[in-house]
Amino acid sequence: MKIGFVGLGIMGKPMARNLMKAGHELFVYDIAPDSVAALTADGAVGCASASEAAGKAEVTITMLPDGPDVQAAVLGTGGVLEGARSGSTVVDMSSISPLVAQKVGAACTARGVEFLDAPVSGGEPKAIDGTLAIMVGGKKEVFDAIVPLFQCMGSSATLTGPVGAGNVTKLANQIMVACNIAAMGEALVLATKAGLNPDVVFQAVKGGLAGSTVLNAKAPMVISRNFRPGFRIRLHQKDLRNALLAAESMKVSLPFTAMVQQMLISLMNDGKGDLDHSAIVQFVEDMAGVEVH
């Protein structure tokens, strides 16, 4: 297929390179022009507008931090609807407000092109393997057409909803990782305040309940003090701001989600927006007076 993309960051780029690989071509824009060069380097078609990947494209996928960047990026001068044909599709991966989600796909609909939201989990590593989990809302029919796309970027692609549904999904989702990572991170404190080694701990416990996917992949990291981004703190906390956003419209209470929050919060304010998720261990070493090694 002739596949637009829009936004080649962290994220964006490998799914690109995957899509490539599968001999799809692609027509590829970023606000960054050495992101474009990149992948022009590898044979994609650099373009310098969204509207103009969108122009030469039967599906245009966008990856981008935020709704306003997603709401610029398609609705926007210059952006996706510009050049988007109708009869064509848009498919947007990013991580936003569902309300935003929602109000992308109406413009959409308005101009004859389809539109699903299908945010991913996995973070850098898996988006370079190819085995993100991506989690759709839209119609059936249009999931179900985009499916073999997915399946160059992910090892599941599940369609939970109408539009809006994948990132309701997806804060789900991202309240549940974050809230593992802080409470693996305290857990971890306290054995190496206690004296013991933190990666024998790990060790004995990930083959028992306490096991989980986030534990496997953050515990290494925060044991070997490798804080490189893979899903960077800034994002995590704009991710559990929507979800609070969305927890308020709909009178739901989420303590935990808003402490973890607030933790995010911290340490950005001392300068580690930059860091990897895992870094919330940082904030539970800097009350305990110790670090996890």
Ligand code: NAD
Given for the second form:
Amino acid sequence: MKIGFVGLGIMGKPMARNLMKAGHELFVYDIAPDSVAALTADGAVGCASASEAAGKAEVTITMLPDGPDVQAAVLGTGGVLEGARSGSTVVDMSSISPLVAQKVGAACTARGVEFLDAPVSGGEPKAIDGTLAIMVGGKKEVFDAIVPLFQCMGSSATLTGPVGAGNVTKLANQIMVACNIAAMGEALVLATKAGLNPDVVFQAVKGGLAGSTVLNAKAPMVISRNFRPGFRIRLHQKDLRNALLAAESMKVSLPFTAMVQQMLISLMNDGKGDLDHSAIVQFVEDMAGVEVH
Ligand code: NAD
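And the form predicted in complex with nicotinamide-adenine-dinucleotide (NAD), for comparison with the form predicted on its own?
Below: every chain and molecule of the assembly, starting with the one above.
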């Protein structure tokens, strides 16, 4: 297939590469020229705008930071919808507000373009391996047509409802991951302050009920003081903000989510917004005056 790909950051680059490995022809665009150059070196065709990439493609995938970026890249001047052909499909794989996904979806429909919201979970390692979990909102027949592309990037793709449902599912995912990391941070700080080796504590608990994918991925990063992103603090703050806004609109109370969001804002104010979200532990370390290592 001819595929437009807009947004070549930590996630977009490996996802685009996996589509190329499967034999698809990629037309790529990012506002950062270095990112476009990295993909053209691998065989993609570089484009000067999102509109140009979409104009050459049957399917255009976007992988951008947040809702305003998706609106700019899809609906704005030089955006995807200026170039996308009627009958083509736009798949937004960014994690954004479900309400924004519905707005972008409606604009696509008005132009005769199909739309899916299809955010992912798994982070950079699973983006590289092509084993992301993909959660999708949209029409069943559009989903079925795009599944072969999802299979190049992920190990599962689940249709959870109409447009917007993919991002509701992703918000649920992000709440569980954020609260899990915060709990892990408190646990490792307590163990370290008590004089225990945090790695031994990790080895001791990981096979029990506290064991999790989050723990296995993030505890070794904390213990080795490797906070290279991965998933940036500022992006997780954005997800929890979107979760709280969606929850407020439905009169749902999310006290743990609100608390972890405040921790993330504080870390951003400390200049740590571009560290991996495992650096949530640093908020707890500062309060306890101890460093986990
Ligand atoms: P990133 O900041 O590394 O990459 C975003 C890219 O989008 C950058 O290259 C940027 O230059 C580009 N961009 C921004 N605005 C643009 C525009 N208008 N037109 C074209 N390009 C534009 O972010 P990322 O980590 O790759 O995350 C992308 C999305 O995936 C986010 O919504 C994030 O929440 C989600 N996500 C990330 C991870 C992770 O572990 N990194 C995991 C799951 C989901």
